[in-house]
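One chain comes next, on its own, written out as structure tokens in the form predicted on its own.
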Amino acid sequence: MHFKARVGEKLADRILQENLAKAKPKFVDSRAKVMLELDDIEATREAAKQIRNRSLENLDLWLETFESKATEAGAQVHYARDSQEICKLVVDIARRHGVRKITKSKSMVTEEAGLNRALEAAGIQPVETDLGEYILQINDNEPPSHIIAPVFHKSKEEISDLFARTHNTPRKTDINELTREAREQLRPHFLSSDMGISGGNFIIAETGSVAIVTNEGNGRLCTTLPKVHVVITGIEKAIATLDDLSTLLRLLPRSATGQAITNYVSVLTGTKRPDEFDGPEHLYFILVDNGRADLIGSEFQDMLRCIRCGACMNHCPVYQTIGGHAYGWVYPGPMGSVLTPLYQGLENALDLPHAATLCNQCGVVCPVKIPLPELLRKLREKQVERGLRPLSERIALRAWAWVARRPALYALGTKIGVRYLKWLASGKDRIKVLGVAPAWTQGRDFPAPQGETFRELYARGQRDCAR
């Protein structure tokens, strides 16, 4: 994932760092005060923890269920074991139909199968409509740097000058003549599109509903308008009912954009009735594993809990610091640096159980209470015992491991070591480059001791208390 040569590109880039620092407030600030309004805030997170829980463990269940209601209202459901199958499933629907242009709504699986590429290799067109998706397809299809704002590490400066070069209009700097523009970009295309794909956040085993929860009303022009809808969501996102449901979305958009509620809620069920204007003739559910149902029963079921919110991400130093791309694929953040090494394999994420300073904010702001950190220390585990590390750390650790179970010989190492770097300090309170691991110091100046271990300091201080 090339995740260390990311960061320093990252961190090295004025415009990202700027906009970063613009939107940790939002995202933080507004979070913290919309929670309140909650009654009691743990017991809210610890039902949805559970509901969650009891999906997990009756999910051949409740897919099921679902298949048989949503068959039931006149859907078809489909099932894709990887990112081949989703983007073959989607091409074959299309061209059942004659699609030739398909309007999409803000979905993380088909990032995850790279499914505009295939659609454009077969000749359909697909638009992305959520104003972000939208800006980065027209810059060069740029991927999301966030799961719920993709396109919040530009500034607004960078999308006045991508829209005036890309629509051929006068520049524009008024967020609300920006927001217009885009509108009429996108209004023919909502017109003319015989194909919606959507994403997910729950499927309702109890009425074959998809539940989908958005603050832009593309969603329900692409899920309503073209005669074709296509729902493409991951086998974890099934619940049982409308009741688990509504406590879950106590949860998601204040934990997401600290909302109490998002500015829309479409709980879509169903094919077009003789009496409905609107709404699709056809209705296709892609329910994907592409790595999911492997952990189903394993030591990381947790992560499978996961409402797809951001908020892990938003609280997380590190991406504050470095922002998504720095990541290497669809997930940022703690859940990604979980997600990628599970779904990628963990030779191909190496860096990323390592992305984290285990501080668990992540932990403590999870809506489901998913134990990042705990899930992060195992896949650090699961690469040592695989041999993944490199070899000079191995062999550090290995002999770091033989000193420490030898209580006479740690003692004389940490007094030989704590007076080596005092000298390299040189007299100040920093030392600069840090000789035996200068990777220590390339980014960051590392604290001189005194010169004296804590068992010494402290004996001296048991001797002053006694005197």
Contents of the next structure:
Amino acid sequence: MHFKARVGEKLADRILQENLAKAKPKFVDSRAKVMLELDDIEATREAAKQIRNRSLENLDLWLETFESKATEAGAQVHYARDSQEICKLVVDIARRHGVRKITKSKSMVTEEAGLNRALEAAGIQPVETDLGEYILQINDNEPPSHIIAPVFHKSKEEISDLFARTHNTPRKTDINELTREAREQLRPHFLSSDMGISGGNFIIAETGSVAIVTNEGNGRLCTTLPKVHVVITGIEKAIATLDDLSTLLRLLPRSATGQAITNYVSVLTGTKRPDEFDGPEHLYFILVDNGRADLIGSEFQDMLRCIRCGACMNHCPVYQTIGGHAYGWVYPGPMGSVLTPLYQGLENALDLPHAATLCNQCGVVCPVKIPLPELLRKLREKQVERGLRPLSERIALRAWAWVARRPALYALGTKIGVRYLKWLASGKDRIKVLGVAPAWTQGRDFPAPQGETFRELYARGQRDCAR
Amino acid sequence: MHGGNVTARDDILGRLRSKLGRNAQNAATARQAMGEVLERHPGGPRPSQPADRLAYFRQRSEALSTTIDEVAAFADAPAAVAAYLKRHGLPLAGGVAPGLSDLPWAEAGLRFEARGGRPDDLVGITGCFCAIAETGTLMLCSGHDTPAALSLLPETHIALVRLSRIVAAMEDAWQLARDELGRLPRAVNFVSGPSRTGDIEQTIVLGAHGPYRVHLVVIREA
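Instead of the form predicted on its own shown above, give the structure for the form predicted together with the partner chain, please.
Let us now look at the entire complex, which starts with that chain.
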């Protein structure tokens, strides 16, 4: 299904529209409040931007440093070029250790890879343990609609029905009770799984560690109880030091959920030490390319600073109206509209760079100062350069350019155009159906032109001055 | 050295090198700058804090639904823990971090075994490496005397915090770790209040997969 068709469907979905309207102010208001705790928000954002740039500018060397530190601590570091390689590595590791069940902490990179499908095909049971991801998994593997709040699009009533149906329990509508029910369902899985998979918010070169930011505690369970832990994360997540982590942590939870810090931040280094009661005996890192390496040194390198907080989508008027599923791939909102064409191919996501008003709310809230509207505009330029725009649009623009280079003709054209619009408005100040382009007025009115055209006004001004 | 996947590694790093225009000379310059960053680990801007660090730590912790008690000395901690458990009708038994096993738990009427966390534990008692005032956070380091699961599996987590170990910010906590531990333990867990989730309708619920309650006993003894 194409983007426009999906959007039409989402706009007509009354339950989704109600859920989105309810969710919208919560993230925005709590972020605004908690950002004020920082004495200098701009200086903190600038520092975060510099930290991320410093990593990207020497990414090859930082990865080598990380790798040697992580290996020294007892981890094994692997690289994966694409989804297929990610899945193969994970299945191989699972088979090597005789793994039958895997508990997973939230990881968007494994969504990129379609890892759960590959594991099931290999006869290994993946269990999503983040509450939101768990809800989606038991709802027939529905995809997440938000990178940090996967069931952003769902009401508690829908979740009540799903739990009653899946768990065969009396229907509960209290959110506390629903959460407890999920806890009770998942606890036995944590205790019986042989392997835990987590993402990585950052990997730290100084110590060869991974930093994982969570609230529920499922991330800690997945990385403490099973005998094998596999970290799957993008190559761009490398940072230099623990102090860099401290700076970034002042912004990531604040931008994401409006918290000064998440309940848990785990910095994990190497495997279980000889005298320890708990911890994995085997630790693997899978560092993923999947399109990232090619952005280094390109005009889109800024996008790799992204720390996946979701603030851009929380503040995006388009996301707030259509929800995450309409975007069609793993990453929605402004960051998704940049990443999807870059990772999936420009020609496979033609509408996304245009699904933005370029209002720059995303740019203003981004904790690492990614110029998202600028990148969206660059993607539009790329589409034109590569001749990917539809023929009608190309002809229309060429015609406009031809006319615009001929002032007399242009003046005549606007004169006729304005008369036509006035005729369409027939005395009212709004046009309900734009005659030559009715699609434009499907979801909005067109303002009717008032009085004279700019050229007429200007010419009259000149005449008055001359007198 | 890199497991069995040398081709993907060489391909990815090779492309990064070519995109970055890497050569022996700029690699040497970059490595030197990186070495300085690792050596000095410069910090970013920090929010200012009131002078009374304990009061601020308390305020930040309570904002996260953590509860706090204060006692004069370590030896007073078991009685304070017993009072808290009785006040909330919680079991007087569970696991305690081996590093705290010499405190007079039994004298306070408590039955806590020195060991790692168990799935059926309802209460777990730990110390902490240090605590952070800025965010009301505990820094827990894993190890034989400080097992990670004790603060995670039980529904109630109680932590003893020495007043002199409350630092201002996370950067200070890392510096303590560099000075005292040398290398990082397997797991450093920063804990800020009871576990929670906002996944359903962005409504915060306490007690997702970790503890429902986090109670701190601050020990004023130097």
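Rigid core: the largest C-alpha set superposing within 1.5 Å between the two forms. This is a predicted model, so every value here is computed, not measured. Numbering follows the first chain given and starts at 1.
Annotation for residue 21: C-alpha shift under 2 angstroms between these two forms, rigid core superposed. After superposition on the rigid core, the Cα atom of residue 459 is displaced by 2 Å or more between these two forms.
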